[in-house]
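What follows is a single chain, given as structure tokens, in the form predicted on its own.
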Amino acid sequence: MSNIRKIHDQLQNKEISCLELIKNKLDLLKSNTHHTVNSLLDETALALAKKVDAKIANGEKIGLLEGIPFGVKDVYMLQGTYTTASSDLLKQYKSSYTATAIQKLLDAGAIPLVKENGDSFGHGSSSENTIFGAVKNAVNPDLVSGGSSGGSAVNVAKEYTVFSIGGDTGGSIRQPAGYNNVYGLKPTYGRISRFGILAYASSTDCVGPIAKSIEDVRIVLNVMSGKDVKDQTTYASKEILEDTILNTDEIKTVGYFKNFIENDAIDAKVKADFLASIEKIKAKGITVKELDFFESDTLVSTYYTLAMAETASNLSRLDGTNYGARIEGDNLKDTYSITRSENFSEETKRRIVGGNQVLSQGFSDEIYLKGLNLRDQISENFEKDFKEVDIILSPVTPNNPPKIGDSLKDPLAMYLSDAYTVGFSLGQLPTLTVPQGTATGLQITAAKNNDELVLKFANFLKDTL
């Protein structure tokens, strides 16, 4: 059922009040205890959700999102709120423009509530590393909630927002998403807008949606997707059609990775549910093939690899010049180093030492041009794969989420929690996360621009599973 329509009903027949509506949301994440929220729009909020209802009282017709309460990820520039990042650096940073993702969900009526919790600069597969409190599962709040988008995840599985705007790198929509019994997609690189968004690594970041229905994910995909002047690397889409999604018959031939699933790091359980979701979508006539694929740990290494790089290049603007926090030193370098080690996280600082020292003369050759190398060989694997099989299924993760704490005493364990997401962001391919198959979901994946497959695939394995 599309939370997005049953609302506009309720709307449009005056059956509730926006301003209503928005009071409400706005109440539930003051109260919340989960720390999801950065800061609250509720002024902005309050003021769009009259206008709402001064149109419905005129005899109006609203559109499909007007009038409906969104988060968005503190990565996002909306002009005149806070844009934090989570981090000390940027937390009195105040953006003078409008991301265009958001922009067209503006545009479209929707209304934004709150600015939401993640790992500082999308660093982080746990959404702890953030001057914010980590954010706690929705689930069960002792664990984490996933990361880096967690706090987007957190509040759409809680319902205190009705759909959220994450950021997906390496899995940061896909995998909170997970962990939280939600639906998230990362599009295909270049379907939706970057412009807007403060980079981690701008050959993977990816805008998507958070919500608690597929119809939902289809209708917010559609308004954000398009060229984009400000984004060199955007494209035009055709629009996905609900009746489109519905007819999931040409779905012939699944693939999964058979090395993901005999790994000795995956949860027995995991493993046992995701054989069992296998059985079952044989058992409805469709094809299921074992492919090859690269090791885990060659993903991993490859991915961290290219976006530690990218990384430190995004950053090193950020010195307390332009931009952030400064902090004065004796002279302009220590006031550089200062501003630079005391405002950014540990994770952070791990990120910009590693990238640099794979940029650096004598490590480059070695290390980076043979992480761009890989890269082109996971793409080309994957277009081998795609003329083979329709779509790749695979766990999310290859374990349950932590508990909270855990993840900050072992870096690589969490690293190695974005085993299965971080190939398909390498590939720049269109992978959706559906709560259902095992404890943290299942992960479709299409090829390119092919978005539209794996939606219908979700609605598919819902009827199946």
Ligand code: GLN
Second form
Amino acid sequence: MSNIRKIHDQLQNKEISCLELIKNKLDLLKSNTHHTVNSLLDETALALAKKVDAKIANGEKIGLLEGIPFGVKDVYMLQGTYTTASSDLLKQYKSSYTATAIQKLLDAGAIPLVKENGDSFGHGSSSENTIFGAVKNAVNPDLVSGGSSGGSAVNVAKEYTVFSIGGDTGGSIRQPAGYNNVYGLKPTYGRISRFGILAYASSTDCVGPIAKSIEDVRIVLNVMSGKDVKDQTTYASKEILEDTILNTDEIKTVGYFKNFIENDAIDAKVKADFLASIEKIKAKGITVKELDFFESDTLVSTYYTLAMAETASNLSRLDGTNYGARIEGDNLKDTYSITRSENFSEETKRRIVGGNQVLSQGFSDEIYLKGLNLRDQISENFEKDFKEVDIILSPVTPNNPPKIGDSLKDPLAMYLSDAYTVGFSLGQLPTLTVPQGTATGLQITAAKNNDELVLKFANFLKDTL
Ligand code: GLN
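Form predicted in complex with glutamine structure, per the form predicted on its own context:
Let us now look at the entire complex, which starts with that chain.
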């Protein structure tokens, strides 16, 4: 059931007013029960709601997204709003322009309510690496929300927003979606413009929706997609139609990575549930193939080598000169170092130092170039796989969400919890978390540009599991 469609009909039929709707959601967000809120956009949201009501009162038809309240991870530029990346460095920074993806939603009439908490600069898997307090899981508030788009996933799960826009570099939409039982899509790299997202690792950064239904994911994806002259990696894509993704006959073969499942690191229940899902899929007449893939350690090291290298470069501009909370030192060099040392989190600094290390002379051939080479091999592996299967299915995570506080003790263990998501990011593939199959969901992946097939298979699974 599409929440967007339901609310749209209620608005158009005057069963509810947009002002009421927006006020109600803002009230829920104001209490900030789960630390999902970095800042509220109440004034503009209320003003926009009044305009929608005036239009309806005037007898005009409204667009499907008009008046629908949504959340924005606090890494997106939205003109005039604080855009903090949940960091001290940008705590007072206000966007001077709006990200393309967000602008498209504004143009469609959707109403942004909140800038959402998450791991600072996207660095993390638990939404504890933030100055705004660890985000609490929607199902069990003692557990982490997942990350980095934790605030976005929790807001959707609690229905504080109808949908939220997260960012996914190595799993940051899919993993919190799985931890909070909602849908989260990382589209094919380049399908949605990255213009106006604070860059983490530019070669895998993706914009994507988190929502409570496949239909809502489809609607929001369509609006945000498209070529953008401001992001040269974007490509033009066809609209995905509702009827097309309801017809699930086309899917004949599904594969899964044997080594993800036959592994000591996976929780026994996650494994059993995953294998039970596979049996149900087989029972529907689909051929299931076991596939070989790189070991988790290789995937995680390759991803973190490249992601750290890219984030070290991307964040080098944040030195207090043009952006950020400048702290004056005795000279310019000191000013840079004090500003960055005091204002970046431990986790972010770990990544900047790691990234500069792998890029530095004497190390880059051995580490960074090796990472690039492995990435090519991973992509080739995917190309080969998708000649054999239509869809690759995987658990979203090997384990259940940890308690708040636990993952901070062991960064390496946290990196390893990304084992199942980062490979698909390196391959730039479309991949969707569905809240089914295991306690933290299942991840549906297709070949590049085949986002439509991913949504189709999600519809198939909805009726199968
Ligand atoms: N957990 C991964 C990381 O910390 C992915 C984060 C993301 O996708 N932004 O890099």
